[in-house]
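As structure tokens, one chain now follows by itself in the form predicted on its own.
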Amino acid sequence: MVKEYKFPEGFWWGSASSAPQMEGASKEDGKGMSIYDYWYEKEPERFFNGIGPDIASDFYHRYKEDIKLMKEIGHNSFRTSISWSRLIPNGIGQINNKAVDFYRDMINEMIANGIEPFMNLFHFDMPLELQKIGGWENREVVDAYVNYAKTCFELFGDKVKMWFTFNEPIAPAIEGYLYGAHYPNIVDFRRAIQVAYNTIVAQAKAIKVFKEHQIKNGKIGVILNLYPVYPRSNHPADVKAAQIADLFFNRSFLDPSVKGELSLELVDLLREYNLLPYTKEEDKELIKNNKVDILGVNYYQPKRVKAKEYLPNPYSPIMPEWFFDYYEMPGRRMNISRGWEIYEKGIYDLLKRLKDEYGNITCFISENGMGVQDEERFLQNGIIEDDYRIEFIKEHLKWVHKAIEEGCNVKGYHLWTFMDNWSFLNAYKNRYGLVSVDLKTQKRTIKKSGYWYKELSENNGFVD
């Protein structure tokens, strides 16, 4: 049976990327070093095929043609980030005027093409000079971030109305300070929690400054990578394991961002294991009074967990996995390239939860996408025939549509990503774009999914 899926008027159709992942020009026009520029310089072998962020997708030089392509494939909105180390090379101090010119030109170009800029302030790329004094572990860096945010609001707030404090703020804490996967490659749960907490304080302070700046019709939010957490069974031990995983990976940032308070269950658990962060008396009121206006939801896959099979080694570093094991559901569908489960209903479960437990906050899908390795396998007549990506988007959108029909306050859908871009560690291993990028020539070619996305946007929906 054929069904039409129409979305609300004014729905945001677009995509998302970030400064470090597409701009390139990492050593040009006065840009300072970020931690990823530095890490690549020190250990290029850690990055897939030895490809670093120095060129990326060369958006810095090609933004005009790229923004025209965005328009061509139906974008009415696009999220990217400002590179803190491009705008303020040392993280504090002098502003780089060439960066001001670039971002202002880029924003104007988007607006001229009918694309609303969604601007994010931080996408993992800490200025190196601030990392040297401890990064997010240091409250001085929190203050430096607030000053940077204020600078951005003053410079670009006349044009940009949609602002975001962080993309996936849990990621630097977890990947950089807990699992040792990203720079600074530390494994220390207590330090990871301090980084996460200071990030929450930084967000609240930036929102306070945003309110004081009074950008007309402006909104400020955060982009969170959320996971529906499913227990293996209804057995109390499995259910408890899922609740703890949810506390760590969802509620840690969701509760303070939307409800203005830290989860008491999480605080109690951290206290029990002597993991509570250093706080200041005034933080509680600050977080309470400076909640987000809008929430971006990044959804790729669920987490499935079960009770521990074995007690953790008491001499090992404490980790979230002390409290649960991951569970591989028999028969699950996988994106083999990425090693991720494909479970479209998860997006619906998240949106319903936001409606039921988080005051039906205004939200949008800020990332969702399918990374595929060796995509040139699907090249036919000069175009990548990525029907798998069209199917992936379509099946997720059906669940988004159902959530909207049931009253969820969802305003848009942004795919990750517009064009193939560089990824932290993975470089160009998995391609996500609606537009392919030839790394040797930087030639852009619209994929089959790009043409389909144009129809999706023009029709404000699809028929299936």
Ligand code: BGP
The other form holds:
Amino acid sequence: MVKEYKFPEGFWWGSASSAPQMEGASKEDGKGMSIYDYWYEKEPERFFNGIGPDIASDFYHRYKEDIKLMKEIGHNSFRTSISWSRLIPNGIGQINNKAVDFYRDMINEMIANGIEPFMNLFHFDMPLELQKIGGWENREVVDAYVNYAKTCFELFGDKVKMWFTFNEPIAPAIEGYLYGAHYPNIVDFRRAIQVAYNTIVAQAKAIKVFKEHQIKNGKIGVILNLYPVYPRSNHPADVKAAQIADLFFNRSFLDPSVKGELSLELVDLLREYNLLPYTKEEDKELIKNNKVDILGVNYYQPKRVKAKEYLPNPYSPIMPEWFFDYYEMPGRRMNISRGWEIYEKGIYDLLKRLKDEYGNITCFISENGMGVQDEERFLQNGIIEDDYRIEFIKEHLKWVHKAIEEGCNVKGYHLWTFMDNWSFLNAYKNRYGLVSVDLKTQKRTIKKSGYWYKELSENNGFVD
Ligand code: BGP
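Same protein, different state: after the form predicted on its own, show the form predicted in complex with ligand BGP.
Let us now look at the entire complex, which starts with that chain.
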């Protein structure tokens, strides 16, 4: 049966990206080094095909034509980030005026094209100078971040109304300090928890400053990568495993951001394993009084877990996986390029949970998308015929639509991403864009999905 899926008036249609993943120009116009610029210099072999963030999709030079393309494919909003090390090359101190000009012009260009800028302050790219003094483990860096946030509100708050403290703040903690996948490539659960905790404090302090700054009609939020966590069965051991995975991967940031308090169950668990972070007396009140106004939800895949098959080696470093095993559900559908399960209903389950357990906070889908390797396979008459991406978006949007019908407070949908961009580690292996980028020439070509997205936005929905 054919059905029309109409979305609420004023729904945000657009996409998301970030400074380190699209700007390039990593050594130009006074930009300081971020940890990724540095790591790439040191170990280029760790990035897919040895491609780093130095050129990326060259948005720094091509933003005007790119923003026009965004408009052409139906964007009414777009999220990117400010590069801290471009704006303040040493992380603290001197502001780079060339960066101020660039961001001001970029923002003005978006607004002139009817695209609301959603501005994120931090997308994994710690200024190298601040990493040298301990990065997020050091409270001085928290203060430097708050000062950077304040600078951004002052410089761009007259134009940008939608602000975000962090994209996926759990990622620098666990990928950088627990799984060794991001710089500084450490494996130490205790340190990861300190990083996560300090990030939560940094967020609360930035929100406090934001409120003091009183940006007219301004909103501040956070973008979290959330996972519906499904136990293998209803057996109490499987259910317990899922609850613990949920504490680590969702509630760790969701509870302080939305409810203004750390999850007591998580605190108890960390205490039991002697993993509690160093805190300050005043933090609790600060976190309580500085919750987010809006939540961005990045959804790619669920987590399926089961009780552990074997007891962990007591001599091995403690990891979240001491408490559960991942479960490969028979028949699960996979995006094999990325190794991620595709499970559309997960987006609905997440949104319903936010309604039921998190006060139906104003939210939007801030990332969702499908990265495909060797996408040139689908080139026909010069354009990439990515019907799979259109299907992927439609199938997720049907569930978003159902969630809205059932009262969830969802304001928009941002795809990852506008044009093919650089990915931490995977570089340009998997292409996610509505617009393809030829890395040799930097030529942009709208994909079939880009044309479809335009119709989606113009009709504020689709028929299927
Ligand atoms: C999210 C990040 C993005 C983006 C996306 C796709 O977690 O916020 O930065 O990269 O995932 O993932 P990947 O690039 O690893 O395929």
